[in-house]
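Single chain ahead, by itself, as structure tokens, in the form predicted on its own.
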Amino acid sequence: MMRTILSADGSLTRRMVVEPGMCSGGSLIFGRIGDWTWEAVAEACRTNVHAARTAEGRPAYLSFYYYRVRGGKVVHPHGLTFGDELQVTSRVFQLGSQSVLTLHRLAPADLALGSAPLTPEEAYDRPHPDCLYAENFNRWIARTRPGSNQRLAEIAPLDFTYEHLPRLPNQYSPRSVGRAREAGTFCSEPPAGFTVTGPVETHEYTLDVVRDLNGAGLVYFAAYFSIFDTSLLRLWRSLGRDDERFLQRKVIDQKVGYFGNADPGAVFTITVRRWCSAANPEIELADMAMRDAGSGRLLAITAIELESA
């Protein structure tokens, strides 16, 4: 059950109550996010975004380039359940003339926050200790060969419009995931107040056709979350702990990059390092960088800090 309201300053505010489709112990809350996204930027800048085609009449998408999400001590992406109510507040920004920034609080339906506009100030320094916050910075992409989802190039559809929309202060310009590309890290320096735990671990995961794939062929961005949680499953079981204790984990920060798609029958192999906080040992840091096994093509990087139950 969702009621959508555009407000002046172009935001859109959803009351809803949680379903079955958008809460679990994976990736659903963030492929629902993702949603809420394309439905924004599609709103905003008036363009069908599921069918949009270059100026050559080839499909245009609107691909994740970097994606950020910090929960709240309330609403967080692993602790949603049936029935639980929400508003939603999603507000698109402009980065130049083929990307858009989205960010999104979803907030306790009873916090009471009225017509507070969501602002980058609130998002990225004064966030409510309640809310969830998404920032998805996403770029449009087309195939440069057909049926080949390897050299995507950089190209917006013709009725693209972001003139209008407002621009997000050069201060917290997503800038970082190019540094973080070349480093093939988040975490090129050790992170404050962290201490290295255990040695770097290397898995592999064949990409899975049936789960990984959406319906225009490219492996999915919500996927790459599973894929990552896929390696974190395997190390949280090295260390003995129960499927029960990974499900029951706080997300409080994790940053994915994505550089690379991928083709049926593709191979990755995952390197995972891990480091827990020196002043609380029950928040860790995981930080896993996904290239191609075959080439050693860099696909995506990911650093998520959690609590462990």
Contents of the next structure:
There are 2 protein chains.
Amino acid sequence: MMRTILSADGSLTRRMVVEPGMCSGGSLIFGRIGDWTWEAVAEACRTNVHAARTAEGRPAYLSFYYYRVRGGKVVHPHGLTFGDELQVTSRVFQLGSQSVLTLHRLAPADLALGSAPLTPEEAYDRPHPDCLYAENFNRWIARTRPGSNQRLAEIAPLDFTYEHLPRLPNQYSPRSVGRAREAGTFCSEPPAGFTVTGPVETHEYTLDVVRDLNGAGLVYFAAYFSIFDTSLLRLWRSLGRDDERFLQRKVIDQKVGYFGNADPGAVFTITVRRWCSAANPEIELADMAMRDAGSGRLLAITAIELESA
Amino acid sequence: MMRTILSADGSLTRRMVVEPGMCSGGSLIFGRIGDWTWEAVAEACRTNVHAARTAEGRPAYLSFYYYRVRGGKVVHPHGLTFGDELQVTSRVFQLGSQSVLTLHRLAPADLALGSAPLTPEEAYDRPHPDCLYAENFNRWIARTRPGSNQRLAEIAPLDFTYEHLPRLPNQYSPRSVGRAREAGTFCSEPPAGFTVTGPVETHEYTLDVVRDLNGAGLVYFAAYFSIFDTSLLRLWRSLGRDDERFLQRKVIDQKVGYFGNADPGAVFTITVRRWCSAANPEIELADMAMRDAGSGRLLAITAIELESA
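I have the form predicted on its own already, so could you send the form predicted in complex with another copy of the chain?
Following is the full complex, with the preceding chain placed first.
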């Protein structure tokens, strides 16, 4: 159900019919886009990303450090259903010697996009209003202690090549992630016209051993979306909103920063602040931070701008 | 990362590298196999399974009625990790005018399987010990009331053709599912040498609006695996077993029967019985039934035979 075309500019284009395994109210679409990132990096860097090893022979993982997704009018993360037809274009950019940045555009199959390549200028400054854009900033990491998901170190596999990749223009570099990590929030500077509404809520979440771990025993990057959405649902219910409204939410812009992993048995504390747009009361922003409940260590943050009705 | 070959016998073979989005301790692999079923049926029946309609124009879903998976020594459901290389063969068989049965074999990529087609005889009577075999029995259904997931009716789309498909020899027909439905268990006749161990446990589970629904708002067939696994984990913890042991469990044979769907807000009652093998104490069987807590209506059953250590 998929045709893949590799272009001269290094981008990959796939034509596909959306399947049940890539759409839901949950995180399947984020997981699938992440798989496309790994495929695009494997293709662009000629690196075996699925079974990479450090110089010492330890497994190296192309981990997700920052994940941004912007929903369009037609294609948005929780608005896909099976049978939808998409054209997905992916392109990998260099970002230092141990990282890569991958851009994806998910467009309706019948949208005339012309033959111009997917550029950072389009993705960041002139996105097509119908399309979903995703940005994945991945870093190579390895465990420093066998069997432990804490204190993962940055280290690239030997066969990772990146010098030939197109450079990301400086103005689009995801520098702001480092600042957000220090601040513990993407909302040090919230979008203009947004103000905090209501008190900060704090939720507890116990790592779900059945659902949250990936095939290597690490907390799965897509599971962070579900964990944050679980907190969002709790917040919405506390506002008296029903589940139907939650299922119909439309994500305009979501950023996730990944700063730590965790082991089975971990308990997280998730704080949630809600921002509302003064101009458009249907637009709001959920600003969340996930910490290890025991140590207080910051594990992840997100900001979800969405249309709530 | 995938090459697909259509053979003269109508089977589909894919060569692939396992990606993060198709392996975990959870249900991603069951979801992915289900996607392959839909693709195989679309190919074999020339039916648009992803956007099918009844004669009245209502959406028709190729729903999962019975799902069986048997793990092999090398390939088993929770034993996959990304980077593993597989050859997957899929073949569709006729089963009346409103159903189909699809067999899948997941083999290590380097296993020499010869050129013989995947047959029911191999899958049921002479499975290769290294391979995982899956059996999906799907029925066409449609909602009888818009927006409600209760009382779904059996109805096939107009363009569904099946007469040309190979027949499943009678001895392999999944008749036993109807009997299991009536009995509320697959274990009316448990495997020889197994006896019930310990009391019946009863757990409550609230439908997870974030994770359990598919892109059409129905409870996702793969989510039933996670819901049952959540009960299995609770049972194992009550036996004093740690999470690590749960994550390393090896599924030998799991059957799931799907008899009802549910709406957001639903609460389920899950009963769990544990059977142990007298000859091999590491082999056990979890026998579960999921009911709507309000009405008592039977929604699903499973039997999971596994190696617990």
